[in-house]
Structures are given as structure tokens and as C-alpha cells.
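Take a look at this single chain in C-alpha cells; it is the form predicted on its own.
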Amino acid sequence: MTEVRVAGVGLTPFGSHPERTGRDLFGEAALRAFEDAAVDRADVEELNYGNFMGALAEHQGHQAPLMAEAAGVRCPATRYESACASAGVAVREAVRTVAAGDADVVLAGGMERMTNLPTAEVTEGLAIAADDLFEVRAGVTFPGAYALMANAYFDAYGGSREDLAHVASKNHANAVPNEYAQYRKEVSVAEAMDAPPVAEPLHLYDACPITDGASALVLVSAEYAERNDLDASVAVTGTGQGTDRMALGDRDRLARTPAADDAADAAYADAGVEASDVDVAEVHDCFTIAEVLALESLGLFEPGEGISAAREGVTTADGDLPVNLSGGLKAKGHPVGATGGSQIAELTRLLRGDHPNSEHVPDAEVGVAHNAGGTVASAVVHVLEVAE
């Protein structure tokens, strides 16, 4: 198998962009990731393309010629949709790709474009990741549904309102300094505790916001990045999915994350790495809880240890396992279709040195990116490295 190199990342700001295009969005990450690759277009063999909503939110299909076209490159252009995890997934399959020695480069990412809606539009919209039948037809929403999965885990292994809100302040702090973040400001744990309920337990700074973004990756082989002497220092080792049952009335406890646990085990072992030689992690926390459930999947804490983490100052900016220090979905930003290549930007900017948050992990040698679809029906889990 042929080691995969990340050659170069581009984000747009996350935001409320309502005046721009989803082409222009994705366009612009693009533009940003071949500009930090030092790519030529014209050597792209792949496009692999995240999206979620984008023909409720721009009426508008059959997105991925559309994404080759705005990105400059002229190559086969797939879409791919799995949620809040279609990024990561596209992601996946260009990892697997260039492994496989099918492709010596490929442009993967994702975008989506939501403040152009009204908010009960895009919650909507939304929920459509979730089981229409026996789900959303009985008004189940996700603030909702995580509001279930956070009660089914203080039932079992206790915490409380005050333990998420250390996640959420945790998260705003590292946003501040992200020039791509959302929410650039400090939120205090009294703040969190103070805000107005969405879906007990879960509060307003416990859910993530409405995002317009879009990131894009520039991936290759380390043979073409030695060929044309790339600074491409972060090599993608490990990659898994992960899939559970959509509806959380069939599935038989709702305070794990199965589909997390398999797309974990398997990136891991794909890497050769292990859990314990993780240094930094990127992931999912749409809401709160989502954080403290992936952390637990990623096997980082035992069950019911993840919930202290934040408040035990363990996985803080200075902590010993730092997580979210882009600032998470939580404050960064939550644009649903390119939120799992984003991860992957944030970390390998983070193992390179170059992200305003890497102070905080100079030694950092093994990242890991879990990126959830719904209430973790799906998951995707991607490990790096600082390649030698």
C-alpha cells in the first residue's frame, strides 16, 4: 500500500455567508489548498465532494461537476452524502484511493451553504438524517435526540449539566484564536450554565450553530510528493467507518456509540497505532455529550470517564490530551457537509506547527479526526501522523 501524504489544506472562514454561492464557497478552500500544496490543477485524477443538504438548501443537484468546475480541475467528481459525516467519508475514499495506488492525487472536501434559510428551514432540512418514519414523523429533532442520548448517559455512569459546560467553555477558548472559527469568544462555564435550555439537559452553548464553509484537501502519494519535492509532512496512516442503527428506539443503548467504536478499532489498526499513542484529537461534538461519547469510542477514556475530562482539565488547550483545539463544531463551526475534511485541516495544520493552537502540542507526532453522521449512525474515523 502506497502512503498517503496531506500536500495541502484550505478552509474558508466559517460563518453566516448567506450572499454567497455553495460553488464560490468550495471554490475559495480549493483555491487555499492547492495555493498550500503547491499542486499543479491539472495533475488532480480525483474529486471526492461532501455534501448534505445542498439541494434543499440551493435547490441544486448533481453538485460534484459543479465543485470540479469552481475548484479548477477537470477530472472524474463524485458527491458524497453520509450527513454530517459526507466530508469525511469523500475523505475516506480519496485516502483509500491513493493508497490503493489508484491515483497519485485527489482533491477531497466538502461544503455547505445553511444561513441562507430560516432556522426551522434548516432544522428541517436537517432532520432528514434522521429515521423519517419512525423519527421525524413523531417530531424528533436532534437537539432532541442528543438531549436522549445525554439522560441515557447520566443515567448510566452520572455527570451532570455543569460537565458539559466545561466542554462547551473548553471549546470557545480554543476558538478564539482560529482565523477560520465562527464564534472567536470566551464563554464562560457560569455562561453555559446560564444559557436558555434547547432540550434538557442540553443548553444554548451546549449545541453547535448554523454554518456556511467549505475545506478541501489536497491528497497524495509520498512517491509524487517525492518526486516533486513537496513539504508534505503529515501522512493520513489510518482510516475506518463505522454504521449503527439510524432510529435510537432500535438500538440497544443510547450512551455508547457502536458505529465510533468500529470506525476507531479499524483506523487504528490500519495505522498500527493504539489508543494510548494519541497526542491530540479532532471530533464530532455537535453537541456537548457528542464530544464526551466520541472521546469514550475513540477508546481515549473508559466508559463514564469522559464526561470529567474537560472539567478535570485533561483534554484542555494545556491538558494532556488537548481536543477540539480548533474550537470544535461547538465553536468553530458546524457547516454539516465539509466539517469532516475541516478536521483533518485543523490536525494536520496542528502536526505541522502551523495552526495558532500548535503551542500547545510542539511534540504532537499522532492526531485522530471522528466525524459523526446523525446520531452517530455513521462514523468515520482518520488517524495522522507526523511522516518520518
The other form holds:
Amino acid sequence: MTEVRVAGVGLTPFGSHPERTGRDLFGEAALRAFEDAAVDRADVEELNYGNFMGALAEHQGHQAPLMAEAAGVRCPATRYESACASAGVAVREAVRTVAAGDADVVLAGGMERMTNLPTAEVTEGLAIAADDLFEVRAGVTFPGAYALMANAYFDAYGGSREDLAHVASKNHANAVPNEYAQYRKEVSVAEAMDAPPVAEPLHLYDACPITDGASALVLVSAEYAERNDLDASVAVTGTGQGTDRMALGDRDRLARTPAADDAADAAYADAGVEASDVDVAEVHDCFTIAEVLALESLGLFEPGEGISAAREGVTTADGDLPVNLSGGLKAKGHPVGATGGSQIAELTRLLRGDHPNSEHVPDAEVGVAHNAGGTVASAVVHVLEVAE
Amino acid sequence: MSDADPSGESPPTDRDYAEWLDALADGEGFALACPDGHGSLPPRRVCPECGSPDLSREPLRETGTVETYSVVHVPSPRFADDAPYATAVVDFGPTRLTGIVRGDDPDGDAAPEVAIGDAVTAAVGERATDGERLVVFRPAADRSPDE
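With the form predicted on its own already on screen, would you show the form predicted in complex with the partner chain?
Below is the whole assembly, all chains and molecules, this chain first.
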């Protein structure tokens, strides 16, 4: 197998850009990725692009050729859709393609445009990631689904809204120095507790915002990096994916996310590392409870112990295992089809030492990225390591 | 199926789901079960757990147990006039159902008083927003879940 290196990463600022088209957003992210990578566009052999609801938000299907144009590449281009894990699966296929020796250079990432729709329509759009017949028609919203998981978790293991408020407060604090983050402001535990309810027990600050943005990665083989004298010090050493029953009610246990367990097991085995080797993590905290479930699926905490990780300071910036130093989906923002790529971009910057929060993980060598779709019916995990 | 909605668009046709809702409304709610006892909901050609094509209809328990719930304050547009409402996942033996919880009064407003472990029955009600049918849970008379 060929080692896969991250030659360059590019992000748009995450936030509210209702007047900008998706092609413009992805074009910006790709431009930045090529500037970061110093790779010739003509060498790109495939474009793997993630997007979830472009047909609803922009009345634009068949987006991959459009995004190849926006990025200035001429190569086979494919759109990947896996709800909020769309970019994660796009990146995973890019990693597999390079690892298999089928291509030396692949451009991967994603884009989502959301704020041009009214909030109610975004709520409706996100809900289609659930089972239409047996969940959406039964009144399950996206926050409502995670609220069902939160109450099931509290019932199984204990924990409280205040524990979740610590997750929100932590991730908002991490976003403050991040130039790409949507909400660069601190939120106290008390403010999070006092916010209005969205779907109880989840309140406003338990939920990620509605975000426009794009992410792009230039992934190359180690041989290509060496041949072209690239500065590509971070390798993607492991990739894994898992799938679960679509409807939450059809899962064995409502307070666990087995698809992410499977993705993590596969990614760790692929990389030849264990959970105990992980120094830093970016996880899919679309809601605060989702970060807790992710930490447990990744094997970083035992079931029932992830809930107190933020409150006890283990996963804060100064803790032993910083989680979501980017600010997470929670504060950095969640343009759903771009998120999986942005997590790997942020982890790469953290490991390279050029992220505003790199100072908190100066000796980190192993990072893990966890990207989830729906109520984790889909999950993708990647392991990144400092290669040299 | 209901008539065309006020916007003039024809609702999508979901034959097997509509038939299943009809059965639930008639007090004959069922799940599909394979020989190994895995339960699922229609439409199915095979068991989603083991792939068996040998599926039979198995009655749902009359009373189910609430496994988790949430009170939704921010609804999608189709539930605009229903919020706040309580949504719940309820174990009915061969399968779980997801629906919204309403009070004892069949004509009452949404009553988001619910707790994990509550015993409820399942029926078919209407969305306040547009009259579309949906799964509704109500407190079970005897308050004791089966088994």
C-alpha cells in the first residue's frame, strides 16, 4: 500500500454567506488548498466532492462537474452524499484511491450552502437524513433525534444538561482564536444552561449553527511528495467506515453509536494504532451529546464516562486529550457536506503546528477525525500521523 | 391516502406504509418478523438483520414501553402548529415505533408529559398542522407494560 500524505488544505471562513454560490465557496477552498500544497492542478487525477442538500438549497444537482470547473481541474469528478458525513466518505475514497496506487494526486472535500434558506426549510432539509416514513413523519427533527439519544444516554449512564453545557463552553472557547470559525465568542456554562430549548434536553447552545462553507484537501502519494519535494509532513494512515440501521428506533441500543465503533476499529487497525495512542481528536459534535457518543465510540472513554470528560477538563485545550480544538461543529460551524474535510484540514494544521491552537498539542503525533451522518447511521473515522 | 394538500400538490404514494397505518388505526398494528425473530417495519423484501426473505406479520403488543423521548420546541414546517410536542421511541415487542405522545383525551392538545418507562398504546392520529396521519401514543389505562 502507498502512504497517503496531506499536501495541502483549504477552507473558506465558515459562517453566513447567503449571497455566495456553492461553486464560489468550493472554488475558494480549492484555491487555498492548491496554494498550501504547491501542487500543479494538472496533476490532479480525481475530484471527490461531498455535498448533502444542494438540490434543495441551490436547485443544483450534478454538482461535481461544476466544482471541477470551480477548482480549475479537468479529471473524473464525483459527488458523494452521506448526509453530514458526505465529505468524510469523499475523503475516504480519495485516501483509498491513493493508497491503492490508482492515483498520485486527488482533490477531496465538500461544500454546503444553507443560510440562503429560511431556518424552517433548513430544519426540513436536515430532517431528510432520517427515515422519512417512520421518523420524519412521526415528528422527529434533527435536534429531536439527538435529544432522543441524549435522554436515552442519561437513562442508561447518568449525566445531566450541565455536563453537556461544559462541552458547548469548551468548544466555543476553542473557536475564539480560529480564523475560520463562525462563532469566535466564549459561552459560559451558565449561558448555555439558560438558553431556550430546541428539543429537550437540548437547548440552543447544545446545537451547531446553520453554516455556509467549503473544505478542500490535496492528497498525494508519499512518492509524489518526495518526487516533487513537497512539504507534506502529515500522513493519513488509517480510514474506516461504518453503517447502522437508518432509524434510531431500529438500533440495538439508543445510547451508543455502533457505526462509529466499527469505523474506529477499522481505522485504528488500518493505521496500526490503538485508541490509547491518540493525542488529539476532531469529532462530530453537531450536538453536544454527539461529542460524548463519539468519544466513547472512538474508545477514548469507556461507555458512560464520556459525559464528564469536558467538565473534568480532560478534553479541554489544556487537558490530557484536547477534543475539537477547532471549535468543533458546535462553534466553528457545520456546513454539513464540507465538515468531514474541514475536520481533516484542522487536524492537519494542528499536527503541522500552524493552527492557532497548535500550542496546546506541541508533541502530538497521532490525531483522529470522526465524521457522522444522520444519527450516526453513517460514520467515517480517519487517523492522521506526523510522518516526519 | 389523504386528499391533495392545499398547495395543490399530490402527496407521494407510499402503499405499504399506508397499509401499515390503516392496520394500526384498526387496532391491528403489526411488525414483520423473520424466523429468527428479528422485527422490522414495511416495506421489506428481506429481514434487515439477517436477509431472510421469509417474513410474516406479527401483532404488536397492545402496550409498549417508552425507551426515550424529547419535547420538541423547534419543529419542521409540517409540524408548525403541533409544537411543542413530545416525540418518543417505544418498544412494542417485535419492533420499536417512533411517534408523538398525546394525553388521555383523544381530542386533546399535545400533552408532552412523558417519562422513560411509561406504558403507552399506539394509534393513528392527525397532525394539527395539516391533518396528515401519524403514529400517536397515549398513556396505557393499566399503566403496566406487557411483560
